[in-house]
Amino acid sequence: MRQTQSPLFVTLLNHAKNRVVSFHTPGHKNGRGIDPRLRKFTGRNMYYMDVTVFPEVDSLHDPQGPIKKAQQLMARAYGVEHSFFLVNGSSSGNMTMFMSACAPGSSVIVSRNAHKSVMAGIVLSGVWPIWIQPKVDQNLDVLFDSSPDQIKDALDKYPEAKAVFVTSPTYNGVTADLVKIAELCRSRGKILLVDEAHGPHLKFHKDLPVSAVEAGADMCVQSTHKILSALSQGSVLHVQSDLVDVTRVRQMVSLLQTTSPQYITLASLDLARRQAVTQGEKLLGRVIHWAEEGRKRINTLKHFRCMTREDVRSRGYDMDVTKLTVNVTRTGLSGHEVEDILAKEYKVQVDAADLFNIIAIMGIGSDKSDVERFVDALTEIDHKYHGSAQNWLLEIPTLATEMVLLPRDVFLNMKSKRVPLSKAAGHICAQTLTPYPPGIPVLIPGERITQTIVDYLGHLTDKNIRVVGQEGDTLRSIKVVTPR
């Protein structure tokens, strides 16, 4: 097979062209039953490709035909041993990595600023998390993931750890030194797991940071839909390791995925791989060029500042320049306020915002006009809008608290009660609490609650900053484990 081929897409296309009478799911029957308003907007052709499992189109849970071929081509494109298609995003990939690489009771070193699906993976796999405190940069107002030195210190202190879990790139496009981290893990016989959801494109252009597969990660997950051209939820899990049982990986992928996968999404993964291999250098080159042009223009504005690769490299990391992290603090507005102005007045939607920044993610479909519209809108906002200066500070409390119980045990088996926030210190937490910003959990099930964390949460409540996981409009109490 050649990378110019797309076996799964071609199979589905040929099936759609045959106009077969459907006596299988889904119930819309080749689009005939779709609500007319939706069908008028989309047309009908796509619904002929919305099929279920039968021999011609193969089975995601036991691939023997075009899905197997498409996954093999994906593995060759990334230079790995095995690639598995995922139809419910990288979240299922993160869970799979924990559940296939680690046995219950194993410990894993992981930076605290991981995606929420990592917590799900920790609960489902029954592992002990060994948390690394994220680095806070109060000049850039962003968090950095684990450095090689932090991981080395953690491995020295916890040599029993089975694996190391790293998020790279972060939401802001910051990448860790994966080459050094991989070398460190290999020298200690540890499994390196990487959440590379935001980096499926890194391998396909020389001016982007090194990817996890090139650095030597044992397993990594990528959201092909985030930057490349797959449809939403289309992601891939890569495996290249003698330390991981690929049969177990296959079982876990099947365990965590629907038995009714969306075949159009699967076909889009096949085509996204073909496009990245055959045209990626050219298409991504354009995206990089216009991202850098936009960054230069933004950095001429008075009240906005766009993070640069030089900013990040000076701190020992690297950056995917297709991410535009724009600091808004000099406007006197929050990132959320700027996000709302962009969406409502300029019809420009950014991917994320916090108190300090807005994050604009470019993808393989971004072009010059997108960047110009975004920068033109920021230019007008720079002149028109000025908020009252805020004394916001990106900070997190010391998270070196005692892990008393397995998160899985607390989540599934332990009884709990609510205690007032002011009296929570000393108790064992039974819930996850995550303030935004900075977007990392300050408490997870099984941790001892410290007075430092209680004071921090009280400070956030006084500032009316909502904590994800709280019940009610304000954080008045915390759910804790009930003593037996």
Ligand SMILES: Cc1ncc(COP(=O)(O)O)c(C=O)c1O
The other form holds:
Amino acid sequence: MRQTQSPLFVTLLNHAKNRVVSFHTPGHKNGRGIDPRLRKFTGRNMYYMDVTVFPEVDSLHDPQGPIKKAQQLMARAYGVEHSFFLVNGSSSGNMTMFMSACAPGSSVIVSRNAHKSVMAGIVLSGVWPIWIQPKVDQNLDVLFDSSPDQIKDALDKYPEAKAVFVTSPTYNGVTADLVKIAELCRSRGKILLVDEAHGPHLKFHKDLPVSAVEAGADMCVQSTHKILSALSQGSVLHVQSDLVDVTRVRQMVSLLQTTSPQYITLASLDLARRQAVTQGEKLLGRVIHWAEEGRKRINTLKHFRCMTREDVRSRGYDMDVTKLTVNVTRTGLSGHEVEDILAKEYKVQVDAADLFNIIAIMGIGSDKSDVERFVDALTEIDHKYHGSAQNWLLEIPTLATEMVLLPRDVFLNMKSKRVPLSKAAGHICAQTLTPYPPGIPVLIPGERITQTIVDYLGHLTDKNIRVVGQEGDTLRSIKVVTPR
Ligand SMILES: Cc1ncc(COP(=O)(O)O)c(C=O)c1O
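Form predicted together with the ligand structure, per the form predicted alone context:
Next comes the full complex, this chain leading.
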């Protein structure tokens, strides 16, 4: 099979063209039953591709035909032993990595600025997380994931850890020194797991940071849908490891996925791989070029500052230059306010915003006119809008505490009750509480609540900062484990 082929897409296309009478799920029957307003907008063709498992189109859970071939092509494209298609995004990939690499009761070193699916992986797998605090950069107002030194210290302190889990690139496109981290893990026999949700394209252009599998990660998950051209939810889990049992990975992938995968999403993974291999260098080259042009223009504006690769490299990390992280603090507005203005007045939607930054993600489909629209809008905002200066500082308080119970036990086996915030010290937390900023959990299930943490949370409540996990408008109470 060659990389120019797309066996799954071709199978699906041929099936759709055959106009086969459907006595299988889904119930819309080749689009006939779809609400006419939707059908009018999309046309009917795509519904002939919305099929279910039968021999011609293969089964995601026991691939023997075109899905198997498409996965093999994917593995070859990335230079790994095995690639698994995922239809529930990298979220399910993160859960799969924990469940296949670590036995219940083992421990894993994890940076605390992890995506919420990492917590799900920790709960489902029953591991003890050993947390590393991310680094805060108060000049750029961004968080940096674990450095090799932090990981080395953690491995020295917890030699029993089975695996190291790293997020690279982060949402801002900052990549960790994975080559060093992989060397460290290899020399100590630890499994390296990488959440590379934001990096499916790294392998396909020389001006992008080194990717996880090239650096030597044992497993990594990529959201092909985030940057390359797969449809939403289309992600891939790659495995290249002597330390991970691939049969177990296969079982876990199957355990966590639907038995009714969206075949158009699966076929789009096949096509995205073909496109990345055959045209990635050219297409990504353009995206990189327009991103750099945009960054230069933004950096001539008075009140905006776009993070550069030099900024990031000088701090020991690298950066995916297709991401535009624009610091807005000099406007006196928050990132959320700028996001709102961009959406409502200029019809430009960014991917994320926090108090300090907006994050504009470019993908393989981005072009020059998109960047121009974005930068023209920022140029106008730069002149037109000025808020009252913010006094925010991005910081992660030092709130050391101990993990007393396994997060899994707290989630699944323990009774809980709510206690007033003022009386929470000493209890074991039964929920995750994450203030924004900085977006790092202050407490997770199984951790001891200390008086310092209570004071900090009270202080956030006084300042009207919303804590994700709170019930109601303010954080008045915390869910704690009820002693048996
Ligand atoms: C770092 C990171 N990991 C994992 C995910 C989950 O990916 P998906 O949306 O493909 O499930 C996200 C989603 O935003 C993410 O930012």
